[in-house]
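Presented below, as structure tokens, is a lone chain in the form predicted on its own.
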Amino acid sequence: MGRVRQTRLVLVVDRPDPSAVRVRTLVPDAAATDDPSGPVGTTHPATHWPDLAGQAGGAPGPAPRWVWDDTNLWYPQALAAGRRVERAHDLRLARAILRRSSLTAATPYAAAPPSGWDELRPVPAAPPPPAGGVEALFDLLPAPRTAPALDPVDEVRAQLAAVAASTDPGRLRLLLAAESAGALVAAELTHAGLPWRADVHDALLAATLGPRPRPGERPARLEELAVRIREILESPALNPDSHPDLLRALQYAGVGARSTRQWELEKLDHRVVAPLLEYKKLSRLLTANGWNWLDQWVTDGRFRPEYVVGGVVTGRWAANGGGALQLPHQVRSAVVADPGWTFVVADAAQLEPRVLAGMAGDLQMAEAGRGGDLYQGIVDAGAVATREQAKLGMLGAMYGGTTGESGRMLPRLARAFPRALELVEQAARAGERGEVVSTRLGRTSPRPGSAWQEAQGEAYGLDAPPDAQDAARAQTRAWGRFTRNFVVQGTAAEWALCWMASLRTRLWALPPATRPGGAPAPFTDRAHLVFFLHDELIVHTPAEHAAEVAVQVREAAAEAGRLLFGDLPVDFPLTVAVVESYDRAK
């Protein structure tokens, strides 16, 4: 794994009360100095206590590392004044690894009663206020969201003396420092926006769907496909967006539906069925990403979208409306970079595998999957005779596919490549039992809730009817799943932050550009990531930095690979295109 490395200076953020914002430096000696040159111009007490960079991870340089409560609450504000924090260490984030992980499990810390650090809810991505008459960092901050009582240099305190007393310090260090400088890209996401072509999205569903209808009305396509649906079911007040309705109606025609889902109609054998999917598939187009998708999410040629860091129990990001995680090939023709720019989009191939690989320290599969495909790379090594085989085999060992052909490979993969299969069974045994695992970095699985510790109790007392430990063993394989696929999905999330960290160093290290009109835009000037999904990402970069760029996004996978595995041969290929619009990227 790789190591660490220190900043020189810690300013911790707060606002103890509306008037003013509170910055106090912590420095790594034992010299009593005030810092008058603060971002609003006040003193900054130093107070004698190590530096909170060699605890919490970051690299050298005398950049100091912003301490605060939630990166929202205080960094879009800076990058609206035009100016860019280098390091940040969010408290909140930090506090949620720390209280569930089992590296710290017997710290005082993970065993503290809760406290107003706790209840802390994530802050919304605020949208940047209008340019002009912003000069220092946090002048538009807004007031306090957290009482006085929670003093971050107390919490900052509490966090360090809970890795340091951890049973891996150095990979909840990097684990820290990787979920902060996430928050950090989640802001500068928001903030940059994807650019996005209204006309052109506008246009794509003025060709699918017919003009912009009046307000309560279908497009004209979906009006069409509805009467056809009605005439066909002999149903003529059918409204086709109504489930329970149109599960009548398909019925009452002796369709033979079980349910509206479209993999149950594709089975049936009935001239209603292609209308209908055509119908569902338009209907998803116009209320997932339609012209009112289009008027709230799009403005000034942009779509920000709001990313909640580690919003999946798994350390995955989520997304506060907008549809970030779930953009349909259908709009990403919208996506268009600005004239003189371009997209260099990277994506990760068969990152899950090849974590496991990792996790596990399988030679063998590592190897499997060096310098190209690994799932073919698992076929030359005689383990499976189709690469199909060795993508459904891979997916049943992760997710718990015991069953059908995945299920009938597992024995295969297992005499292949037995630690990485191993691992994942042990997952899987941990949870069935009720208790946690972790990913590679210490991010843990949260214990299985109340209502199954009662049910599993309940299942197998004396007069225990049959079908409560039929239940209870459903309940037990399902919680083995999740934490069988906790642990893989877990640590590729972390990988996606160290690259995406060490990749938002790189670019800005690249030159800037000039804006159409002769002006520089801060922070938007150079090469900048818009756009994360798990394993994909977007930079808008000057068209003449675009092959600097693909050469930095994979040094970048490389590096997190490093971090994350240290020496072991694992590669993380990526497939990198360079286009002008995403919809040519694959």
The other form holds:
Amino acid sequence: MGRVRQTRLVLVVDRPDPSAVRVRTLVPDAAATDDPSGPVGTTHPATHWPDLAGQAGGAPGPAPRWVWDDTNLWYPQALAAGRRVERAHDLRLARAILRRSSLTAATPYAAAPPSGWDELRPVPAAPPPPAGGVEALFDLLPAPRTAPALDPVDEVRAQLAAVAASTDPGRLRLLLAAESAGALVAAELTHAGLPWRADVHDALLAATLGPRPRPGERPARLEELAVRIREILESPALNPDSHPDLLRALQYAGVGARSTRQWELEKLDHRVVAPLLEYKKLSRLLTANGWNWLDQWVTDGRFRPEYVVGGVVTGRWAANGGGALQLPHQVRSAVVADPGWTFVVADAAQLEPRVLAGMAGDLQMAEAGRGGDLYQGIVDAGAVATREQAKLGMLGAMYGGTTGESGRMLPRLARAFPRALELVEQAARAGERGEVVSTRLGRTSPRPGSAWQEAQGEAYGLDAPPDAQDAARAQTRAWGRFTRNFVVQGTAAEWALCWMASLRTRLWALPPATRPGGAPAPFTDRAHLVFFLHDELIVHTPAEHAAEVAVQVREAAAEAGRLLFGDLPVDFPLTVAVVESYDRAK
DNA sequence: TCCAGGGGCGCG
DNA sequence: AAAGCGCGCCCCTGGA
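Could I have the structure of this protein in the form predicted together with the DNA, to go alongside the form predicted on its own above?
Let us now look at the entire complex, which starts with that chain.
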């Protein structure tokens, strides 16, 4: 880009003592230059930090980048007070990346002994305030817990220096920006919540399980099934929830089950199988997403899980509470847009193999994925005969599968797409040697644990037991499968972060609904993200803006592709659906 | 009575 | 059809 960038303020916020919030200014922005040595600017004593966020955010020129120890300690309060932050740098998340990245391995930052910054654990996001009570409630929110000894100005300078001294500052800078943007999105997702119709959910449960039972009792439908199972197995005291109990009863009745797993039971020819599978299915619905779940997780028509950014080793998000990333398709009909609003549900098609094509620079695979269905493209390229074979084969390549149809496809795929297949093979070999691997942007896998190392050493000692070598070999392969998958899953997670970060900015530029809501609405008065699931997201939007949102979602995906892979011609097509409820997508 | 771990299953 | 990767959460069991 040829244009001159305007200086973006970097504002470092912390709470050195309980009575004051301190905001210090660093210039220039980390994104504009690698120079971390700007002077420390003014200090603003304050007790009401969202006002500062609001003032700084309203200043002319580019919005500042806020630097803080942990997004969850600062941002939920600002959101509750109606303030939106445009850019951030989360020191805890950035540190976790930089301390382990192979790109910074040669820097003093990576070599330094552990400090208090390494001990920071994710904190739960502050729960959103109940509707109406915002101003009064705000000052009661707990104080941020920054340890006084940990100076965020020192830390951010050290991080910027590490990035500048790394083997690829551009990639790391993008990764840190994306990770922090993800932290903002995660806080906003919790703040906004996923629209959830408790009445629809309750009706669904009642239709499937029977009316809500008294605490401690089984719903009627489930109880009927339990009775039938006991009759068929002639085991009057059987508790079908107890695996050992159930397995014993199955064996005693001569059913021939080796476990109580669904797919094992399905293979058996016995009249207990049908009611038992039905019982397990309904039981799962009841315990995982039944009335208790509804009571605990849905309030004011919103499901507000807590997302844990970087909670998975690969860089994927995890979630706490409510099983947010495991929402069964069975209950998605309860996810209903508000009146006058609608959902735009977008899903990145075959994200992981596309990311692999990009990383490997595999132009043949990129060509196979041009525009449409990558798996069909693999068939059309003549590599395999059917779409299902292409899918199984690619999954096997990325997960390390060796058996069955999946394994049989590997040689053909390797012939057609040598670069892509070679990349995952290399990653697997590195893992088997105990080495680390890295994603496109530089997130690096952990080293195997000490138990792994010891098992490797012991297996080849003089007095090693005969099966120690087998066990060690199995562990070796398992770690290879992990590193093989790490590069793909981790890079896909980076793509998704860039996608969301770009979309977040684009949605903010859209107009508010013509009929705004009542409560403070830093961003929920217009199209906004309400759900994220690895390669899929949901935007809740005023119905009149849905078409524009669909355009922006696609453009954000294209932008994410360019950010990760530059001019390499890898497409990232989306499946986009404009729907009133989540179950109507796909 | 508490808690770790296994079995199982939901999601990508 | 599960397998090969990554998760969270449920129930139950068995040991402290």
